[in-house]
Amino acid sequence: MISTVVLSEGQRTKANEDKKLETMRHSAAHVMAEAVQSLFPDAKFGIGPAIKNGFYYDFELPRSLTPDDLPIIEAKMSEIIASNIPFNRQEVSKGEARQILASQPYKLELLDEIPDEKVSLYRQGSFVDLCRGPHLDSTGGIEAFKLVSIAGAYWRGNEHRPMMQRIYGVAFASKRALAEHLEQIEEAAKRDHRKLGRELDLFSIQEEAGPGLVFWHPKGAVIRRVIEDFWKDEHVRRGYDIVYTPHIARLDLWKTSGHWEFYREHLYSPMEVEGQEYMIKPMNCLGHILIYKTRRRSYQELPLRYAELGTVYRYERSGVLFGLARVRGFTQDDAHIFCSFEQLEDEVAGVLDLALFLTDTFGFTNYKVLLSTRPEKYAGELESWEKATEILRQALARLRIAYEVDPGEGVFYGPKIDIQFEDALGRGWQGPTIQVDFNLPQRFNVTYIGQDGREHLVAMVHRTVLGSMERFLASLLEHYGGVFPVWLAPIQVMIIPVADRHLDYAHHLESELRSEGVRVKVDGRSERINLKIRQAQLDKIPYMLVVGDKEVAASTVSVRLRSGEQATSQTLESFREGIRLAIASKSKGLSL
């Protein structure tokens, strides 16, 4: 059975503080709604929940809001807060609520879905809302807030419903905490991977091709190739076999697997080929199962570990697409492990070790581990779910990994472990995931011959250790702010000749370094040297080798770092050895 989670005193204190903060943020959403109502008396109200770091509210308004409206709404909110107006809860029948909310169609829709005959309304000042609460005693309890943005949002997240205007705000328990958060928002805007992708010429999403489809430019493709080569080498070292599978397969496969039943809203429509229905793949797992089943397997062959950088396609609504972080076509660093039940804990522990090794290598030193349990809609037997969950728990305990339980967030075919790593700004990104599956082996009769000479179902592990190449590159870009460590930088060295007469020597250096596998270019433009140095810094190139008369005569290089630091002159051999070690060690710094 799954054990009960016991919170420490510190965890209980933090949970209470988080609850108070959530209540304050929800109350701020109601104050914002009252402020909007005072400015737009005919406003129609959607929902206004508390969210991480703040709140939002959805409105239908007579005109489109602009950023200039936010200070006006903020000023009205400050008036309401200063008036210290009480939040009053009122319990009424649904009939009374319909009369009170008669001019609010979105509230009436929500009201109709409430099964209880009595509902709660919250009032403050002239504003009344259908709400379960809780709220603060009065508006004066809202300490520090700021409205930060306006966005469009479909009602109920449905693209076929009206588009509403959503105002986002942040709120904290102190002005200092708010100021720190606003500074973080400003820094996050500088690190936005979409902005950096354009500035550094790494990738694009072309409207002509369609939203959510990524084009990797040469420099972005270099970073991806370096990561993929490292990924492959590490997997081979740990006993994985690299495989490749087709992008389409017959629809019947996805019906047998259960994806057509449980996951259809994310699948693209089938296509007809010679009278047969085919579907573009949303996952790689079925291809790996078919490879496994090409012949009878013995217990002596297990475990089998198939790994693939497989591109898959899933339908995401256009409203949720977001740069590289949420796309329609992406490449998973996927693998599936086929093993006996007795080997399962060892295999899960091995995946955890690999996942945390990669997380640390890429510079994500802080992370959170979640154990996600059985969702409401699931496949398979309850006993299998409990057994799988306990195995995941034991693997975590063996490696002494602290984790939190995330109830009901497992996938439909099994429980999972998720690792969410934090970037330099403390923001969480979805990373490795490890999922035990007792469902697909049963559906596809994936078996092996045991020591007893009989057939047994395999235990199957689905896992990714980076997530997807697209989302992982987004997280790396924002974590480093585009200032990649030398081993990941698309251009590692820029050679800058002082004048045209130094070009021959510059190209000689380029050839020598390139033969060592260094990614190097020569800036041969007839421009001022300071402009060339500035451009290399903007391109975030780790090393600049400035060469002039002195360097040509002495066969040396003058090394400059992208930080602006000027290193001493050194021989090419000395520089080559230093950068070779920095790349091989995957150093985070630039010391040579």
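Residue numbers count along the first chain shown, from 1. Keep in mind it's a predicted model, so treat the numbers as computed, not measured. Between two forms, the rigid core is the largest collection of C-alphas that superpose within 1.5 Å. Compared with the form predicted together with another copy of the chain:
Once both forms are fitted on their core, a CA shift of 2 Å or more is seen for Pro71 between these two forms. The rigid-core alignment places the CA of Trp487 less than 2 Å apart between these two forms. With both rigid parts superposed separately on C-alpha atoms, the smaller turns by 21° against the larger between these two forms.
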Contents of the next structure:
Protein chains: 2
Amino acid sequence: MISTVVLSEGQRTKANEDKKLETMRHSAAHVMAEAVQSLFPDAKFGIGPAIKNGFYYDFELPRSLTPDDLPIIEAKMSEIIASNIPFNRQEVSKGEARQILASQPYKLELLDEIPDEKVSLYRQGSFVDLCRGPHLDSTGGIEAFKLVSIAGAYWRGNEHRPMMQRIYGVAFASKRALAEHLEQIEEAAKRDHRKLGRELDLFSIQEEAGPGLVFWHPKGAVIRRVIEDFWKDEHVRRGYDIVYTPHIARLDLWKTSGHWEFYREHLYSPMEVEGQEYMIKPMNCLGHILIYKTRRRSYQELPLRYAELGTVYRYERSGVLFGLARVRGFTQDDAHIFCSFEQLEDEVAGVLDLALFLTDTFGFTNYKVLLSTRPEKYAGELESWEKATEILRQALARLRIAYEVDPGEGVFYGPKIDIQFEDALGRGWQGPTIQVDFNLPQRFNVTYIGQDGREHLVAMVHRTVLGSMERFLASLLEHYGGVFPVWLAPIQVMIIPVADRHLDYAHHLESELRSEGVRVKVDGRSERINLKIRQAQLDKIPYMLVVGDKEVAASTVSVRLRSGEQATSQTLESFREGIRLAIASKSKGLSL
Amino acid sequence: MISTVVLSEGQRTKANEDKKLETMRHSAAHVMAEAVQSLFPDAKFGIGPAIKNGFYYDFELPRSLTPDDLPIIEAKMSEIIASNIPFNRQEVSKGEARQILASQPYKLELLDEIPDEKVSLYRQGSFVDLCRGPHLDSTGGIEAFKLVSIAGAYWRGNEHRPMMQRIYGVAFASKRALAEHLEQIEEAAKRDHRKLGRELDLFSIQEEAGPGLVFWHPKGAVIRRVIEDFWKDEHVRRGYDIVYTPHIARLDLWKTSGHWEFYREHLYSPMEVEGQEYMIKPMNCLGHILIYKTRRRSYQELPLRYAELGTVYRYERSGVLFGLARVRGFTQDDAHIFCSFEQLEDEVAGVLDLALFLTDTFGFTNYKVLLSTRPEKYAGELESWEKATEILRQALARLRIAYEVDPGEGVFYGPKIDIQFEDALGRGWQGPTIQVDFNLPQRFNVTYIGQDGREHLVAMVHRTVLGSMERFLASLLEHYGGVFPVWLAPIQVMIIPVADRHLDYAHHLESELRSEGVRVKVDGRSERINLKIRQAQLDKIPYMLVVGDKEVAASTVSVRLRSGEQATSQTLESFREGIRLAIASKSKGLSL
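Take the protein just shown as the form predicted on its own and give its structure as the form predicted together with another copy of the chain.
First the chain shown before, then all remaining chains and molecules of the complex.
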């Protein structure tokens, strides 16, 4: 079975660096604990691990912390770091440890759960902690850190246990890396898709209708339509058939499929119609299977690739809902491929190629690929699993795609490939997923007549490329910070007449550009020109065409970019040709 | 108030003819009853009215009728008609009538329910009937008739009363009109969208998933996408904004709107989520209202026109479901216009113009327009109703559209205009509907800030043009009998290579045409050429390009039409340009 990790040299170096950073962050947590102890000698300590980008520690303190406490704790930490005191590891028996940690009830609780006879303690200065390590040699190795926030956290995440105070910090290998990270956090806050969605009037989620349900406003819907049209055209070009299936179906179907049994906590409650139970669909696969099964299929018809922008509904606790990124109703860019086992490698390679082409066109050029293999509980034959996993590997190899193996993380019905793409801030987004399914073809007896005249089960592939329209818009918004490339911008051109006497010319330009398929508006309000330019910039409209006496006389336009770049004068023909090309080529930049 | 019917002279003539036909059909029912009585002297008679295209009569007979009985009854009827015996009207007291009809229990029952003291009887030959009339002077006036079917029918439609035997007949003013009608019935059966949908593999409705829920197969989905893209482009061109709203929402919204109260029998049962009740949407209006209400709106923003291809679910009894024409889930081509009262006439005129443009483009050129006015139970102010109804009239007048008034048939929330279009067989299909709504703006307080700085309720218009994608596909299928114009055909060109050695050239043609956006396939099977042509004709594919040695050598194509028209030889360039034009112009015919 596959369990090796395919790592390039660069990836190996990075793994080492990650390990070093993690150690430094863990040590910073201990230093923070020491600083807190010096300020609150009675502090009781919970746990203090390294996490992504930093660390935290949980404390029980005589009073509530406020943001004003953080600089004081930071100053104390800086002192400890400047003293460069060593971290000392000590192996002791549990009895000795119990004496040393006698005043720390939470530590004692943890101690009791360790099965080994010997445990390790780490000490620096006056602070001692029950800890497996490893740590830096001394506190001076902590290069750059900052405390960022305070939060409440139940001891061991259990709401029946005491609420402790958690301080979060970040730590990096250099002052520069720390500064970059803090800048990135600030930038990420500015790019928060919920904030941008509101500012650019793209979508809303409304308490009145229910949490997690998305309303696409006109400008958001324009982006969605551009994405959907491109998606459909590209799928048809690659031999997919678009289909439409209903949003509800008899519950019995979901019992046959196993979803009712295995996935119940995410399903909406059934509706009753004439004594039959119906359910709103949590996925599109069964609809596609039913279409496949409307007639007997021959090997000559395969592969059949059914694609649907199918809106599905899944229950999520309201506490975990988050903007467009985690919702209760979403439109998957879904497809199911029905093929023979012999065709599977070609099909998987085809999906990978399509997936990388689409995400690249949308501007995501970095990605990470994971191959997830057979979990402990699985459906289907062991032999099929091995064969299918090998096929996924070969498809990846054929496209020379580097990947990591996630052993045992496949779905119960088959192995899968996940692609996580990275946005402009280096954050990962769940992207394309390709899953082989041994379960549904069997449960629904999905077959074809082979060249041998006999009936065979199909190989079935589930796949989405963008994931869902909702989450994909979130990633696009945060990736571009709302500054969309021209082909995706809801309004591409704002024409700004200097005075009312230039309105006719403005509308002439508008209709000329509109007939070319350009999304264009005229800002005909009687407002100052600078205010109108400022508004268009706030709306992140790629091009502003300012037209006054000079432009009317010369039949030209004065082009401004939303970046504030200096105006250039162009003929209408030249501008029109330029924007036409930028749109048609799905250009990521703005140049005319 | 408006209650006059605007009728052209042609319409008046037609109304007179309809009256005469109805009398003849009613008389034919009596003649049929006399014929049945002569064959079954103990026959008991129910009722025998004229209906659309013909008549029926219900009988209680000593044995079940079979289709073989119909020619015998027809022959007897022809005898009676040839004898040209008079219909005699006779006024009698109810007591006398009771004696005359003593052997007819069903007639006696009807007699008892007549409040008047005197009743009228009609007699011809040995047959006498309790009947208000009118009738022809004599049986010879029945020009052309045919008995078409036998069915069971409960006495007075009550399943607890006896089951009678009903014979249906048709009757017309001339042998030619009758022949045309019978031909039309035959043609309609051939064009039945359920039959064509199956034969052309366009869609299915599957018992497993539930009745009334439509699965769009690849070829049906192609047609739907062409319709939807055209619809969206035309709406955007006319200043509509496309939006998307969720398929479920909290039930409270539907309580506020009044749907829960007034429309309950068509609603699906609620789903429970975290203690809140949700419902699958039966209409799209509330979603559009919620988007409108996400911010304060100024008069300068109006009109706002939100359009959505929104899939809705309404409960219908399984007994009334019918193919695509009556379903439980359907995608409305919906839009809601929010405007001021002053803008209402322009908006209604705009919708009428759009509606007639779209239906005409799809090939429906005949239509009937109805203006439905205030019903007895209504929401809103009397004055607003009168004003709005007058506005609808003026919009119709402005576009010089002839219409009839349907007094009192408006929806409870406002007056409306309905357009019924006629298909190639002269049958009516429910088409565009435009409804003014006084109810929802009030219930949801949908307002704008006027030029006067004060808050005003908007005028709201509900409208669909095609109705739903499902019903519209049914009407298109039956209108064209599946022989779609080239722009709507799922596959536009089938390339048929004569032998395997012509496959390369066939695929070259395929990619040339596909790059032009043409939907083209190659039939590369090793089958006889005539069989492949026959298959393409059965699939009603507009163009077949047969390519053999001659075509390869000369770089030409041999074009056949699905009508079987003789092949013509063309260069690829000429064919490509021809089909490009036919598609772009949405041409209804096939000419190259």
